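Here we start with a single chain on its own, the form predicted on its own, put down as C-alpha cells.
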Amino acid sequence: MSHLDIEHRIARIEAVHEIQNLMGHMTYMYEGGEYERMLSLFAQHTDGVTAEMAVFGQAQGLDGARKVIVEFWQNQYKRHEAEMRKRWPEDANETGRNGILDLQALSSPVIEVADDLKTAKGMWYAPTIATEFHPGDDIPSGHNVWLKFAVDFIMEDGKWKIWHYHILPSFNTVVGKSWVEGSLAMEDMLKSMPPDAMPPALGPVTAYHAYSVHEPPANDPRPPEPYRTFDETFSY
C-alpha cells in the first residue's frame, strides 16, 4: 500500500469520527434549545441545502432549513411556555423552558464517506424522549419517540457540514401507551395542531413511513452504500 493510499484511508477514518461528533453536537444542542447553533452546523454557502421532517415536507436552502430547525421548535416552545405560565405562574422565568426535556440517543450508525472525500452519508436511529405541553394537556406530557436521521454531509471550508437533513419519526406515543395506540392517535393529533405549528411553505414529502397498524414496515430511506462521488449515489 502506497503512502498516498494510507493517507487517504486515514482521512476517511477521521471523516467518520468528525461526522459522528457533528451529529452528537446536534443532539446536545437540541436538548438545550440551541436551535441557531444547530443551524450553524449546516452548509452556509453551498447550493442544495435541504431539511425535511416527517409529514411537513422538504424545505429548500438555508432559509428553508431555518423553518424546520429553528422556527418550528421555537413556535412549539412558545406555546409550551404560555401553558406553563398559566399552570405555574410563580415559576415563570426568562428562559421559558421550564418543564421541557428533550433527549436523543443516537444509535446504529451507518456512515459512508465518498472516495473523493467531498461528501459523506449517514443514517442513525434515535430513541427520544420529549416532555412538553400538547393540546388538551393539564400538565406537560412525556412522549416516547423513535426517529431515524438520514443525512448527507459536504465538505465546506475544510469542515464537514450538513447538506441534506431528513428526520423520520417511526412512532410518537405518550409514555404508558404503546406505539400502536400512538399510531392510531397521530392523525387526530396532527389535525388538532394550530396552523403555526406547521412549518409554512415547504415542498412535497420525499420519504416518510411511520409505524402503522394498516401497513407493513418499510426500510426507507435505505442506509448509505459505498460510493466514489455524489453523482453516483442517491440523495437524502
The other form holds:
Amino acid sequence: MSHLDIEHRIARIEAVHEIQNLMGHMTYMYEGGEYERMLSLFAQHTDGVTAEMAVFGQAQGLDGARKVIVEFWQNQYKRHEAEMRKRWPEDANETGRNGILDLQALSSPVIEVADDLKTAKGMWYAPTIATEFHPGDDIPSGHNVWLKFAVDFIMEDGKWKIWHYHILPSFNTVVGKSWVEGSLAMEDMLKSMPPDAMPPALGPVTAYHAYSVHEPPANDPRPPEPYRTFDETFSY
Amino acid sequence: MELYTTEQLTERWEAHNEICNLVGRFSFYELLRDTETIKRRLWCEDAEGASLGLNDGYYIGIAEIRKYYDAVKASDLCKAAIAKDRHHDVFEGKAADDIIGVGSLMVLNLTTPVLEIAKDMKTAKGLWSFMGGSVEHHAPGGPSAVNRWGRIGIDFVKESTGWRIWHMIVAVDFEAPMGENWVMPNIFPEPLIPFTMQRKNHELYHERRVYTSFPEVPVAYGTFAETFSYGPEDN
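Would you mind giving the form predicted in complex with the partner chain, to go alongside the form predicted on its own above?
Full complex below, order starting with the chain above.
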C-alpha cells in the first residue's frame, strides 16, 4: 500500500500521461519541422535546462537548447533545401521542406514520477527515419536512425516541461545498409561531413555510446528508477 | 461498465503504469544483454506454470526459463569470444566476460500496447508489436544486422515484490538481414536449448503464409480463469 494520499497518487498517474503526451507533441513538431515550437516545451524560467545530442556535448540553458533543437536542424535542412532547389527548380517549395520525411516512433517507455510531483524522468527507444539530400547525390536518401531519449521533466507553472533533454543515436545508416556497416564506416562519415555541419562543441559529453561492432552495449544513461525527490536520483 | 471506488481505480492505473515500466525495462535489459536482471527482476518467482513461448515451442516452469536465459548468456559469451578472436588488437587484455554483448544491438521497440488489468487485480495481460533488430555474429564475413518484427503477448502476475512476467509468447513474423526483402525465405536457427514442449506456435512469414492474428489481443476480464493464457493451453 502506498504511503501517499490518494489525490497525490492520482496526480502521479495523470503526470505519466501528460508526459507521454508532451513527448508525443515534441515528436510531431519535429516531424513537421516546427523546431521553434519544440523549444516552448522546455522549462522557460527554471534554472538548469540542458540539451544534449550525440557527440555535440551538453548545452546549457534555453539558449543552449536552441542550438541543439533549432539551429542544428535548421542548418541541416538548409543544405537539403539547396540541393532540392537545384534538382527540381520548377517546384514551388514554399517552406523549403519538400522531400523531407522525418518520422519517430517512441517505444519501450519507462517513466517515473517523483513522489513529490516536482520532477519526473523518462526513457524511450525510438526507431526513426530521416530523409536528406546529400551534395553530389541525384535524389534524397532515406536513413534509418535508431536512438534513445533520456529526459528529465519539471513541473513549471502547473505544467510539465522538459528540463534535461538527451538524445543518443545508436546508429544512422542509409536505408539498405546495416548498422554494422555504418559502425565500421562511422569514422569516415564524421570526417566527410562538411565543417559547418558540425557545430562547435556545446559542452562536455556526459554520456554517449553509439552502436559499435567493437563495443558491448552501455547502460549509460540508464532507465529511471522510482524516487522521492530529485536530489535522490541521477540527472539526464 | 465496471464501477470501482476511487482507491481501486487509482490502484488499477498504478498497476498499468508499473507494468508499462516493467515492459520498457525488459526492452532495455534485452538491449544490454542483461539476462541476470531479466531473470531476477522481471520474471515471476512464485507463480506456478510460468512459461516462455517462441515460434516453435515453450519453456515451461521458472527453472526451465532461467536455463533458457543462462543459455542466452552462454551464447553471448561465445559471440564475445568470436569477436575477441577476430579483433585481437581491439580486445587485447580483455576476457570474453568483459565484453559480453559486444557488437550486439538487440532492440525490441515495443509499441502499440493493449493492456488489460484483471478486475481482481491479481493478473494482467498485454500485447505489443515489436519492430526490432539484432546482430548475428556467426556470418562468415563478420557480424551482420538483422531486422526482426513480430508480437509479444505477456501475462503478468502480482507477487509480493510487485508485478512480474508470468507467461510470455514471442511470435516473430520475420527475421531478415538488413537491406533484404522479408519476402526472402526466413529461417530460424535451432533453439539454444531444447524446448520443454515442442509446438508450432507461429509460422515465420513466407509469401504463401495464411495470416493468423497471433498472439490473441486481450480484452477486459474479471479473473484469470475467465480468459485465455499466453502460455500453452494445457499449462
